[in-house]
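As structure tokens, one chain now follows by itself in the form predicted alone.
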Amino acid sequence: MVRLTKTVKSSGCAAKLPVGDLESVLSSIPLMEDDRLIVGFETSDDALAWDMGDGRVMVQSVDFFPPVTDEAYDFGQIAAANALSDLYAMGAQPAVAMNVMCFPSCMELSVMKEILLGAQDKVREAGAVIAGGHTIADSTIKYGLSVTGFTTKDRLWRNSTAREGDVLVLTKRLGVGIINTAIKADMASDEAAVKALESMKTLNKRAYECAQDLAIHAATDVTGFSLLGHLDEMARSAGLCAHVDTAAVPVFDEALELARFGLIPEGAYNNRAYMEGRVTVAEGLPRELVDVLYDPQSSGPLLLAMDEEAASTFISRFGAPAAIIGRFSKAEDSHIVLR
């Protein structure tokens, strides 16, 4: 069996180019404008949201990386999950989606087959239809899809409209990259290997099920800029702090032994990097969990901002890992404060 992760050199979310880099170039284009065009790339949204006339609008969006398992079934599941989730992080359902696939020529096609079911069966579960795509031959693996879906202007959420006083639900546990990084080096345990692989494969339709019925101010997915750098962007378009309670947020605990050893993604470093003098860390706050709230997730939680009502509610619907990680206030020198 050819082992998927050890043909790329970076996993899943991790791969992402440094938020730096890409926003150095993105700022420096300018913006198209329509008026049908209700979310651009201006806030670094999830996702496009474009305004079909009739009270719906049609969100769309794309996403693929390299294996982040060995299995080509699950990659496909993952990466399709991924994907998805750019949708439900805009209180979008998901209609249909088009593959998207770099593969060698040189690697069995019984493999690529295996992605394509993996994300076909994702997509059935997600209630939407895979109707195509595109394919090109490449060095190695890297799979994903473009997204389509739709809501109405009342149910739109954005990661901009966060108001002081919101808490902050966060829905999955973090700390897939570190495993994701320890799994490559044969140093990470079966079981922490399961949990994070589970997680990955599990879609964001329930949060986004959960919550259809309450005030969601402000809402994103966390994937490869990790918590801080996707909590930095909803704070920052907001004119907010965001203020982290680090003790209540959901963690695998072998992310947490791995970080002490060292295996961290080089996605976390880029993002630390560029995330430098945006960030309060309270003094004793351990470092393998900061790291952790640094690592790049794949097909990670939402991350959503609400009253704490409605966050009550949502957590009783929801369940465990669901918790309240911490709460948006008035504008401070951090964008994000960590206690």
Contents of the next structure:
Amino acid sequence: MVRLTKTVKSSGCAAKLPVGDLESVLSSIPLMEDDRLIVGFETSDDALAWDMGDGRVMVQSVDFFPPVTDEAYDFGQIAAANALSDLYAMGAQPAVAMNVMCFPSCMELSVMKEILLGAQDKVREAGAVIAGGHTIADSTIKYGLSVTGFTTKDRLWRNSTAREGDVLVLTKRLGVGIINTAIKADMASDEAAVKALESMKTLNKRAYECAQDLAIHAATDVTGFSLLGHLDEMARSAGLCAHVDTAAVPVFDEALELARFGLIPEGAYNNRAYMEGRVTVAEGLPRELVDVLYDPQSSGPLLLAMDEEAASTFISRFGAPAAIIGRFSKAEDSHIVLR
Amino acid sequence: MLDTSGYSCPEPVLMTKKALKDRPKDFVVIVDNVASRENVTRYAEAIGYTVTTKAEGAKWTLTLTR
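Could the form predicted together with its partner chain be given as well, to go with the form predicted alone?
Every component of the complex follows; first up is the chain already shown.
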């Protein structure tokens, strides 16, 4: 049996290019504009949004990464949940998807089949269909999907439109990047591994559904750039400051313990370096807790901004581990204040 | 002394863990990237060592004492 994570250097969303490197390239390329492109590149949103001209909006994204878990079927499920999450983060219902696969020519084809079956089951659970895709031979496995969904103009959620006074709601626990690093080092407990796997396999569908009729002012999903990276994008683009109550952030206890022992993916340090100077950390916060807030998440939670009343309705519908983790205020010197 | 240059996380932590198995009083670990520097420091501190860090060019020398 091949342990998929042993075949790659970095796994899941921790394999993202450092955000600073990416921005330095993207900022040097002219933006393409079109009147019907209502969400494009400029706000680093989760997906593009295309005005269909009849009140409907098409939302499209693509996401793929190296194996984040050892079982091929699980990896397919996680990759699909992760890709579909970009649609849920825009308030869109997934409709169609296409496979994107890099696969070693020497590896057993049954591994590819299991990945595709896992993804298919997850896409079906989302109420969407996979129809085709593209595969190339490569030295290591990478898999994901291009995904397309639909919403309406008044229900499109952006990451850039949070309002002063909004509270922030997070819908999954953080720390799967750290637990995955510990799994690679054979230092994670079976219990931690199972919890991380279940979390990554969980679609953000229910979070999207519970928020459907609520006034969501802004939304994103937390993936490779970590909670603080994605929150920074939200705060910066809205010209606000996010105050995070770190004790309220849902995290896996195991991730805190593993972070204390230095089992933190390199991507977390890239995220931290990129955010240098934009985050104020209150004195006395445990180092491992701050580490988890920079941890790259694969198939992570939705992060929603709304007023307090909507948040309490959402949390009573969704249940644990959803929690209010902070609040937006007027712009301050830093974009994020941790206390 | 342990030189973890060229290795990426979590490997340097595992190498350090193995090297500290017999709990030496002092030990020196060389790292060549920020993630390894931070992770080896966290590991050593978590098991009771004090870490002093010295930058040397593109590498760091971590001195572990207990």
